[in-house]
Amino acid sequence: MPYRITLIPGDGVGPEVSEATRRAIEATGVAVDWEVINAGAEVIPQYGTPLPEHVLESIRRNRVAIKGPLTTPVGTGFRSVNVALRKELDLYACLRPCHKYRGVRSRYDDVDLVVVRENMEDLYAGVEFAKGEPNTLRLLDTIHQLGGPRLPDDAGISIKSISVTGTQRIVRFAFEHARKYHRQKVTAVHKANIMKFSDGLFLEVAREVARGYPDVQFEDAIVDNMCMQLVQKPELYDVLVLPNLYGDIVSDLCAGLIGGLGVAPGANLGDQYAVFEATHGSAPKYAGQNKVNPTGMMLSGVMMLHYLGEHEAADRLERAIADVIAEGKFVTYDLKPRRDDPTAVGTSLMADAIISRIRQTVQTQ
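Show me the one chain in the form predicted alone?
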């Protein structure tokens, strides 16, 4: 029976990279019954929200989704669809593999690591108090009465909360991922030398969880030093597990090591649901121009196939993507040695080249 999967095309360039990814996944021979559902800024006039309830219902029903980039409306009061999906579906783990493919322009050649970011806690939990409001002033007084510093009355406040429960499950996720994909080491990244009761707790719990995985190496690193080490010696790292804010920043840093967000896949995973996604933006100025690189979303499709247990199909798709990029003939402008190279092809032609490679592989097996 075919897999029933929710496909959210996205907006801006989303529909183009989503269509390329859909065709490539189908070319692997895996049967998929796509349930196409729209979300994002373009559906606000119809539904009054960028994330209508029927989108969540579709993902809950199918349990697996893949989505193109979505525009977050600016100044409208709507929160990010990506953040809302994580909250509503308890997608507590953001998984961002960062692998350097031959042919992608980068200062580095030997990068192959995975960033595991906790999605639900930390400063991104949304516990905030606006400057000057009565509740904020009461909170400032309470902080001082409890022995904290006297903070300025014109301060806005965000609460950083890291729990034992949240840390246990994200660190376990990182170790289980390392075991499943034969990775050797997990590094917990933190700022426990300064934030002793939040990041300190993260580190303490990470060490406790690590004792249950004696077959996987464990170390920890302070986040600012980690950023320097990644730029200098990325080959030393394997799986990084981080609280929410640091994970957001470091995952983009690691994407920069391998050539940018255009070649960086991603997934948001929970115990019941999985949403795979392009990590780059919707780039509305390029919408409809058949110009953008589909690699990031296609590699997210590779991750999805692995999640479904279709490992041979996932490997076929990844090899085809890698071969086309390495050859450098049928690739988009950003994958050429010069961005103004007149031989660059569009999104659909690059997808055609990848699909051709997949079919050649299937025929020879």
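The form predicted in complex with nicotinamide-adenine-dinucleotide, contrasted with the form predicted alone above:
Lone chain follows.
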């Protein structure tokens, strides 16, 4: 029986990297019946929303999805479809492994980190009050009446909320991941010295949860210092667990340690559903140019195959990607020594090279 998997191609460079990934997964020999469904700005004229109910229904039915990036307008317009998807499906853990492959250009040789980002709470909860609106002015008054400072009348407000239950499950997820994959240490990242009731709570709960995992080391770090430590000595870290916003930012920093957004995969996981997607966004300036690196999304496909229990196919795909990168011939511009290297190939040719590697390993077995 083939797996039935929802495939959301995404927009910008999404359709190109999605197609490359679909072909590579099929080349592993794992049978998949793809349910291809569009979301984002392009479906608004037809459905009146960037996230129509049938997209969610498809993922609920199939339980597993892989998606290309979706553009979110900055400042105004609709809220992030990516954030809404995570909320609707309770995908509370964002897992972003950052492994440096041989042949990728990076200042570091020895990076093998896992970023576990909380996906539901924090400043991403969507509790916002626009500048000057009556409710915002009332809120400003209420804050003052409750003993808070008199904030400026022309302030916009975003609420940061971090709960005990939300923190418990993400920190447990990080420890369970560490145990399962034989990792040594979990570092909880926070700014508890300043935000005592949100990040302070995160730290306190993380410490409590850590007591239940005496076989895994635990430490904590303040986020600004963590950024410096990661840049100076990333080899000291193993599993990082972070609230939503720091997790978002530190994921990109860690992607930078392993060669850039082109090679960074990810998964959004809950207790019932899983949605796999690269760390990168829709890179609009490269849309339709068959130019960007499909590796981030393909490695997300590797994570998906592991999730499905198809470990051999996952290893075969990962090896093929690693071999093509190490050889450095059929790779996209971002993996060449110079960005304007004329020998760089496009998304689909890099995918072809990976697929022919997979076929070679299948034949020689």
